[in-house]
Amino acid sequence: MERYDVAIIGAGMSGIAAGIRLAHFGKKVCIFERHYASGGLNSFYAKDGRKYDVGLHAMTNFTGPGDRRAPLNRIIRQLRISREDLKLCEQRGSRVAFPGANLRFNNEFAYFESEIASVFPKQIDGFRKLVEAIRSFDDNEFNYAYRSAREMVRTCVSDPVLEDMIFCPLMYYGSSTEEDMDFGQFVIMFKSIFFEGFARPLEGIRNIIRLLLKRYRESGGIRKMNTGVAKIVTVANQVDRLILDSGEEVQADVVLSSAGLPETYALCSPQPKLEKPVSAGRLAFAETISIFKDQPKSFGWGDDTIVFFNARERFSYREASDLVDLTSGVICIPNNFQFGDEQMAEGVVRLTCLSNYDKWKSYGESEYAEQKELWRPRIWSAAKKFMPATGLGYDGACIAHDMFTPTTVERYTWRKQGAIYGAPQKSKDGTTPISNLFICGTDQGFLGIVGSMLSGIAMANTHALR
């Protein structure tokens, strides 16, 4: 049987994240991966001769070199990549639209700020009273108490719409939790977007994917794929032995797993003890990407590089009650980031609503098949009316498209009920009731591209290393 110091259980951002970190100190360490492909929930696939990416709107927490205590250059460091091969290029400038207001952000925290200054005048005290609050949490720490990040940002806030604007480009890119964020969370979040900021290489999640795997077959480890861990054998409340998909054993020191805690769980045998039962997240969403022959700018949307809409009064963030919840969203156009001399041969919108597993899972093959189809032009037309007036058919533009659900995500990446944020519960530390048995990436807590890749780091140098 063969043996390994760690096994780690999927080949996304963070198990690749630390499966490098631990091969740079001499362990012997495998990757299991179920899926053909390497990135897990930010990932890539091939249609009709194209690419597409998918999880991967753009990479958060962007910083210049010179801050070394920030997420990027942290992973920079210690998985030893250099910057210059990341090829990442900042955004031109994104926004958060609601009825009758819009707010501007770009790479730079004092716009974000100025904006908010200028629309909502007698409330920028209060902003920067909440923006200190930010600033002294301490998000090193894994295993902060839980506080209400709206009862907190409402010390500091009184505008319900400033609020709703604050938390929705938050929530759809890092909330396991309907219309509320733990203020640990919410505080990465923030960090992330409005302190740091949007970045992305021109050819999108392929180039990350390729860079990491790279570092990791250089660092000497050993990577599995079409190889899914069916089962976590443990004894005596340690991981005994993993039983792969085909039948093989294997064993390992110690198990890192980025499968997702209630996936993880329901791997073991027999089942851990939990003090609190841990239930699969129920936000999902639906995506639609569409390829034009032009680029963007062409038909007046060059401003933009991503746009987080909601058309309600007040903001919510939960599960869909139809198939897509069209009232809220994000629109993400590639083509915008500043790549310089180089563009991308096509133009790219991507249009993201909460959306129903529930619903989507109901459907038959060729009903499923019915309801994309029906329900690609209706969030299209809703997404267009938070960009500036064109009058491009989208028909009669669009040269290609295709569509993902919750039960497609569930499909290629074994995540339960499609939720891409994984379990409202988290992990922060990582331990789970099985001693040697470690959870890393969303439910672990740490979020996005980097955050993922912190998380891999993290739980290694902690768990696998000290």
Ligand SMILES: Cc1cc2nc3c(=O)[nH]c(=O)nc-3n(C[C@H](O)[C@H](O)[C@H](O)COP(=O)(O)OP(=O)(O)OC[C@H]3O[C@@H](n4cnc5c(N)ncnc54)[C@H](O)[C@@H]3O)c2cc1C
Given for the second form:
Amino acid sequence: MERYDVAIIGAGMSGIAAGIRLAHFGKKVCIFERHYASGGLNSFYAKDGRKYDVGLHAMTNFTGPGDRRAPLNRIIRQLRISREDLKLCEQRGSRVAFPGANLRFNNEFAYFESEIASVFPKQIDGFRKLVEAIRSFDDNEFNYAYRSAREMVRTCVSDPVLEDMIFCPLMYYGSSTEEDMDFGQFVIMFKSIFFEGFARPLEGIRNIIRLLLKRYRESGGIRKMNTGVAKIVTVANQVDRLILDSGEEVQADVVLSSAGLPETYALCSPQPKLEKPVSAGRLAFAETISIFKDQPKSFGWGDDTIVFFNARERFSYREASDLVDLTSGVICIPNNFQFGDEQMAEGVVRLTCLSNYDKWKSYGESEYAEQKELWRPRIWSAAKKFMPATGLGYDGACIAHDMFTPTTVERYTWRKQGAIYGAPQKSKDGTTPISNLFICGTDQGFLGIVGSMLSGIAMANTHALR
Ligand SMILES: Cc1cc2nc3c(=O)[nH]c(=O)nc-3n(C[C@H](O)[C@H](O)[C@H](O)COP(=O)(O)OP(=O)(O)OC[C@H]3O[C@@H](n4cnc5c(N)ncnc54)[C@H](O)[C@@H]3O)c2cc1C
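Switch from the form predicted alone, shown above, to the form predicted together with this ligand and output its structure.
Once more the chain from above appears, this time first in line as the rest of the complex follows.
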């Protein structure tokens, strides 16, 4: 039976980052991935000859090289990759759009602060107090106690509209819990979006995945694709061996799983004894991707990179009661990053809304396809209200489109209920009741592209290198 120092379940961002770190330090490490493609929730695919990013709207946490402690710089250093090779281009500018109020922001925090002073002049002192609390929170500590972020924010900000406008982007880009979030997670997301900011490579996620895989290969890491882990067999609370989908068996001193917390426990045989049962997340999304022959600038949508919109009096972040909740969402226009002289060949508009896994799952194949066709224009109409008026006739101008639902996410990543941000319950220090089985990525609690890579690095350092 083949034996490794470390076996990693999943070739998503966290799994590959962990693998690079371990291989670099001479560990015999193998990543087992069930899909034929790497990248997990942030992969890419081809349809009708066109390449689509699965997830990428923007990479959060964009910072210059100066701040050594910034997450992006820690990743660059720990993975020994070059900033130039990431080819990151900054956003043009983004917006939180609510009925009657817009808050603009870019990668300079002072600009966001000035927007708050101008749109909510009575709240600026409270907002600055909140910023102080965020700055003084130690988010490098894994096991901080739960504290309601809503309650904490309300001690500083008394206007519920401003409160909701702050929460809307942070929840859409990184909350696995409905309506409220852990203050620690709030701090991580606030810093990653408002203190730091958005960037992406012109080529999209392909550039980053290629770079990471090259680094992993060069460090001597082994990667087995189309090779799912079917079972984690434990003896006396220790992983004894992994049984692969093919029936083959392998052994490892340490197992790092990025498959998710409930998903990993479901693989264990026998089932681990848990103090509290871990349930799969209920927050799932539907997304439409529309391709246009022309740049969005040509139809008046050239300024906004990402718009977080909400049409209700109070913003509600919870599982949709219908197939899609049209009252809030995210509009992402990948063309509107500062690519310099270059530009994407076609216009792309991505629209994301909260969705309902059970409802999509209840349909048979043809009804499912019909429902997608029904909801696509509805999502477009809901989002369009928050964009500059345009003479653009969508059906005439859109030359290609695709749409995914929570069932698509589940089908290609095996993430239960298609919950992109995983289970509400996290394993912040990565430990499980099995002594040599650890969690990395989404369900360790660090989300997004940068967050999951940081998680992979931190869990590899803590549980397999020290
Ligand atoms: C539509 C969408 C939009 C997003 N937009 C952004 C964005 O703009 N910016 C951003 O920063 N983040 C974004 N994200 C979130 C980001 O993609 C994720 O947080 C991050 O990629 C999670 O990485 P991970 O390694 O934790 O998990 P995953 O990417 O889920 O990796 C886990 C891997 O494990 C594999 N696996 C599962 N079970 C098994 C098994 N039994 N055996 C073997 N392999 C298995 C899966 O196939 C998968 O490849 C988005 C995600 C989606 C889906």
